[in-house]
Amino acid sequence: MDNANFLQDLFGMQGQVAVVIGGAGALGLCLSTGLGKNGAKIVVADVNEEACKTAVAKLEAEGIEAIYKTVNVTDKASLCELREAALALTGQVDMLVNCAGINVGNNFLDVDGDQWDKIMSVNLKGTMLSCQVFIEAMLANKDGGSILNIGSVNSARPLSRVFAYAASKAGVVNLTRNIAQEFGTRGIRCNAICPGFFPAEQNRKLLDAKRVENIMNGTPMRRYGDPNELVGAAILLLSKKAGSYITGSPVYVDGGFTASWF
């Protein structure tokens, strides 16, 4: 076996199906593209149908086989409909990526219950429900399946002004570990990528000059991340061979932020 075939055998995803929830967002689309270029068929799932259509068109332009299905991650029935649509593609779902998430910035005393509940509902409850629904399908697979949740540097290091978001992402990592423990002998692996600072529309308004200075001072690489820098970690954690003994692990892709003493 030559080197190229060795790497393809180790990391390749030919013929596998990946459901990417939140797949029409910047991070979700980037991961969808990376998995698709690695051979996976992609099911883009998001709440906005027009955004889904745009995402699928971009994937198809890259030569990636993709379909879409709108979904409400806080509604189990909606997630079940998504699962059935995905199963109709090839009869099996191999990978689930949970990218759906929202964030609101506030001082602690200004956080209200409705805001807290909405963030927890999408970020944590939505991740839990989607894992429930797709684990049911993966248990029927001969070779199980792999789940990738999206945590955050906030999972380990709480930051000011994003109290609900930080709590929800800490919960995502705890949930990831619990799922890994529960299904480790049944062929289901569950890991999390915990990104550092990747500016996007939902968090850009929180990045005032002082906050940016603090972030850069606490990031050894002294720069923001690019969404494409998450793809390698995702492929490793989701791949059946390269990631076969990795489960329950939060992998921090953060330029060293969580390693910094600053």
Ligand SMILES: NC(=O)c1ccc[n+]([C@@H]2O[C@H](COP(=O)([O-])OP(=O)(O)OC[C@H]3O[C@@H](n4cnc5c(N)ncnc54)[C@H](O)[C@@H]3O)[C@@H](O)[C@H]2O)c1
Given for the second form:
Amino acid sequence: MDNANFLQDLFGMQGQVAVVIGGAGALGLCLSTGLGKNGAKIVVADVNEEACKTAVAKLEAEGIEAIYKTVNVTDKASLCELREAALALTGQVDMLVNCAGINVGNNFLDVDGDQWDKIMSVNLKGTMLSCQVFIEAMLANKDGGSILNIGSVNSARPLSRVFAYAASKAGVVNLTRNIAQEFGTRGIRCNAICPGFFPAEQNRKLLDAKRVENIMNGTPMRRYGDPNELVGAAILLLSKKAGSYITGSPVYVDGGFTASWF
Ligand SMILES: NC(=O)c1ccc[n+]([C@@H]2O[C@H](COP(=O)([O-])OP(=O)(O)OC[C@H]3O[C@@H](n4cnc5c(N)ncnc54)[C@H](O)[C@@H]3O)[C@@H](O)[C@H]2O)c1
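Show the form predicted in complex with this ligand, please, the one above being the form predicted alone.
Let's see the whole complex now, leading with the same chain.
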């Protein structure tokens, strides 16, 4: 291999297939675009069909091969349908990105049990079910598969007023490590990206002036992240060659938020 192809050989995803669940959301679409520009075919999977259609149109406009299938990540049968559709259309799923997530802010004494269950169900149970369903398919691949779960800075340090969300994201990192442990010798790697603050639909409503001040004071880089700043970490963790010895790792992409202690 000549030097010009060194990075392509190390990180390239030409001909591989990535299923991105929550792929129509802000971070999911950005990650889909990054993986797609790096050569992967993208299956956008999301509960919101209109947003799926828009996402596929945006990916295609970037020259990326993409299809969509609606899915409810809390429902195993729906995930199995997604897997079968993805396999029928693409032949093999190499990569899975679990990007579906929801959040609500409350004082602790106002936390409602049903709301708690809903957040846990999408963020934690959904991640577990989707890993289970797609690992079954990846075990049949001759070159295994790679999973990227999405944690949060809450995986390490719980933020105020997001009790279920913080617990769910701590769970996502614990689950990621446990899956890495179980499948370490069977060709499946499982890692997580833990983003800091990337204001989008889901979290913008939680960002009142006091919270923004606290976030900026707690972030050594003193700014929000741009979703494109997640792409490099995702490619590293998902790539068959560059990421080949990385499993069970949560990578914090947070401008230093979880590194700072004041
Ligand atoms: N934006 C941030 O600053 C930030 C920071 C840390 C972690 N995260 C995490 O990143 C992930 C993506 O967040 P985002 O900011 O892009 O939010 P988003 O709301 O834009 O995207 C989330 C997507 O998940 C989909 N979804 C919700 N419930 C679903 C279900 N039951 N089944 C399938 N899809 C479902 C939504 O339709 C949406 O498209 C989430 O897990 C979130 O917790 C985001």
